[in-house]
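What follows is a single chain, given as structure tokens, in the form predicted alone.
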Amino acid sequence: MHISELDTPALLVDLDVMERNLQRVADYARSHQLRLRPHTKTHKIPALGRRQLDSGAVGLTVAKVGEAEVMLGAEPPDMLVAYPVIGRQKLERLMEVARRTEMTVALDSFEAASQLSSAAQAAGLKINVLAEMDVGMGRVGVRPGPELLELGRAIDSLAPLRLRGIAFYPGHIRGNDDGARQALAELSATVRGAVEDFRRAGLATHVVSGGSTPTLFHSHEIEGLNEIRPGTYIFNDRNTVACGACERRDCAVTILVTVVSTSRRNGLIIDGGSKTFSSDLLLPAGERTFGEILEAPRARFFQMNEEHGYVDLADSGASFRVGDRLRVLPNHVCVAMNLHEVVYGIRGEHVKQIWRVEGRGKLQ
């Protein structure tokens, strides 16, 4: 099938372009010694998630419940729920996943750990742990240092869960600046630390996970860590070469739409608003565009409704007609992807792939 048969809007994925990532990552872990558990948060595919175990992965990283019964569609030998588990309901269901692969999860309280337990218990099952520590975004995670060692004590100290090591998210480090890499220096001090302080306890070490896609090339730099998590990597988004992470050749998907209206001076609407795109702006400055239009980079995608795409030509030297397709390259993908029921792997101009968003909309 031709791209130009697809109606629109269509999320369109460049398999050479994806391919070539997956194989840069899987390089990168397999010679700096990293187990590579990659975040399925971005593609929310287990076809995807099964190409990614094939090139390399140790297992997959995933947010929710809902996410984890989804990717075992993708036979993973192992799986890690990168968020607390809280209430009954998701844990007996986390518990049904459990019974199927290898689990751990990232928690950060006491309560958290208390009730994966006892789940655990009425399910016979034996649970890994990871204990979570901020390493300075401000989202989940304790302190390291003293209350690191406690929720490490805390964990231990709970069966049938088997504490496994620490887990942080650095989503805090962008770019390539003096700043960023003072950051990243920062931040190896703080594994390093934690580790330490956690052998020094007798708690274990096996497994210390974190690394984002902004600072995934840097994660060989992080003293202690040997599990990386990256998860935009495998398409990368206009954010990801802002901050410096990848190039603009790097990116596997763009979106196609339909010029609906040239009605307004110098502008045209497009069939893609906000039920298409991510709302996210551009990163670090905070651009208000919602994409890059490929056929005309000097356009500005400035504003969306539900189901219109507003784009101010004035300086763009380009002119458009009622029914022209453009592709456009989406600031966030990772929540583009969760708005599109199916997306289409192409090579060249041809589709020769379908898929499924099998994990759109995963919540609990």
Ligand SMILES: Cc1ncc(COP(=O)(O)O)c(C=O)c1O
Second form
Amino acid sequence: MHISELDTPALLVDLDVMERNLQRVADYARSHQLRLRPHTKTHKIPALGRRQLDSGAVGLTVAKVGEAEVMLGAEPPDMLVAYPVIGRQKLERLMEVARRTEMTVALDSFEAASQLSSAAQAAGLKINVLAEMDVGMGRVGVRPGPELLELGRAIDSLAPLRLRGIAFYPGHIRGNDDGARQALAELSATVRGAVEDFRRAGLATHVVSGGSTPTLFHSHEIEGLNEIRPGTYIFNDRNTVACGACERRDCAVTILVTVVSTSRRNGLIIDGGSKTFSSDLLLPAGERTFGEILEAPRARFFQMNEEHGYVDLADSGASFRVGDRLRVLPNHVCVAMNLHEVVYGIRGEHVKQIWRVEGRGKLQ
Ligand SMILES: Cc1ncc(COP(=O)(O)O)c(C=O)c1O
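Switch from the form predicted alone, shown above, to the form predicted in complex with the named molecule and output its structure.
After this comes the whole thing, all chains and molecules, with the earlier chain placed first.
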């Protein structure tokens, strides 16, 4: 099928670019002896999880139990839930997943560990656990030092949990400037210190899991890190380009839209708004635009309602008519994927794959 036959809005995945991204990161991980455990929240499609495993990933990462259930479809040898699993309902479902694959959970509290331990005991299962430390993002994770050691010891004492090591997420580090380099050096010192603390205390450090797409190709500079969990790298997006972690040609996803109105002077309306792209802005708080129009890079996609995208063409040197189709590079591809029921894998101008985004909307 030619892409001109697709209805819009439609999310297109350039398969050549995606495959290149998968290969590059698998090669990087292999050459630095880092285990690759991609975060599947970016694509949410078991067939793509399978491809990641086939190209060298050792297992998969998810955020939610619902995503873990879906990703069993990729038949991963093991899975990491990189998010504290709290509450009876979720834990019961998690145990069902753990009957079908080796399961690891990253968590940051005694409460989370003790709930997980009770659920594992009731199910007669052993669950691996990583102690989550905060390396500066200020989201989840305890502080490295005595707090992390206390958490590690608590997990270690809670059979049938098996402490495997440490997890962290350096989501606050973006870019290649001096500030980012300094932050990476500090991160390396923090991780090294945490691993040494654990070793001295006789706690396990088999897994030291971190990594994001912006810091991806610096992972080998972080002392003690042995596992990386990038997610966005499979597709990349405008934010990945903006932080210098990839080039425009490494972005696999565009959203095909139709011009539905040109009634505004110097402007047009496309048939995708916040329900198609999400409202995520460029990071760090850059210009307020919601995507880049490939056919008119100087046009400004400056505003959205749910189903309307507002594009300013002044200074763009471009003009379009109702019915024209445009391709837009989204700011944040993970959230855009979550908004689409199906997505289309293309080679050149031809649709080669249609995937259902099975993990979309799995909030629980
Ligand atoms: C805990 C955790 N690990 C890994 C990732 C993957 O990061 P990225 O999408 O930058 O590759 C995320 C992304 O949000 C995350 O929250």
